[in-house]
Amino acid sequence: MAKNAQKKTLKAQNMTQLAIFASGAGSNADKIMDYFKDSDRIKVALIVCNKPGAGVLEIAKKWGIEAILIEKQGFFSEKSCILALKQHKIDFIVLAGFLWKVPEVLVAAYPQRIINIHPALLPKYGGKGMYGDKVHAAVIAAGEAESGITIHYVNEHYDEGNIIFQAKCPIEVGDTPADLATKIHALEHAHFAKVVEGLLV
């Protein structure tokens, strides 16, 4: 028993601890948690949410992963969020539909260790206020033939960190923002967890 306990302790020490930040339903978070549920290298250790009642909180409960709620003033003006991340020994942060801009103090605490997924092909259709259906509506209104996803590092500016990965999908004549959202979600679910794994393993 003692040897088994020691092995478990060593395994836990060697695992990369992930925090997922999310604001909404949490479908990407769910896919990531499912992908790493049996991993001996990467563990989703914490969900950070800024919206009471968000679906991602129920998903965290389903997977037995601790979730914390943050409020805006504290997130931007204090180091309480960083302290919580340190307490959970978080090594890497994944933004999965998190709508607040990450403050510089957090970027500085986790340099090149925070990534985001954006529902368009950056550098187009990024920046403040560009999220969800707003992005898809803008892409369609511009007459683009394709859209896609961008996974990128987070810096102190909206959607301007170095690009890690992109995947594309066609836009058909008559596609609505909802149609495009369905295609984008499929790309997110297919690629996000694998890209995270590639960065960490």
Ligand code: GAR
Given for the second form:
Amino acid sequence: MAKNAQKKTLKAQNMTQLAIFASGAGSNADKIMDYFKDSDRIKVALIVCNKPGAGVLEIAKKWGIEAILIEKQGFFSEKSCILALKQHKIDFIVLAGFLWKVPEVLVAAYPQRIINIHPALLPKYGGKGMYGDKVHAAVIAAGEAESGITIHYVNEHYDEGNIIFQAKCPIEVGDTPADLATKIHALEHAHFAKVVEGLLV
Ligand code: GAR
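Now show me the form predicted together with glycinamide ribonucleotide, since the one above was the form predicted on its own.
Full assembly next; the chain just shown is listed first.
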């Protein structure tokens, strides 16, 4: 084996391999892949997506990272997702705009090794159906003066696992859900990859 290839293989053996589950535009996935692109400790090895045509699939292509599309039946009833994760030697799972509830079988297969980002200050404004602009609209309608992001471990209940990290931003009078989404994305992009790194290195 050529020296460089050998070096690469050795490097890969010591790496923590991440899978990012995402089904939206994928801006968080993009930031995470950028952050770890030269890392010799953490590698984004797989994108798991449940939405054909989602922006994150193009982003995976841009970074040359394999993406798999899953469908609900297989994800819930069989262990096909777990098999795929094991095949790709995935150690840790990051949910970045993934809206399905993670099935118990997957939580059990990756105990304390699945984290999610939520675009509000949990425990408020979480749960089934609370995602993206719906969250921001609810926060603004409630007259909150601030919102933020929560990164938390995933358990079998929506948005209820132990909180790892939160960061806040102010809400100004007249802010729309789109304005708040911009502030929240900025917080996510600034913190998410660093929090992942802090958990793994
Ligand atoms: C992010 O704001 C994330 O917090 C949110 O979806 C967005 C995905 O953006 N997740 C949820 O609402 C989960 N309940 P992205 O596709 O640009 O990374």
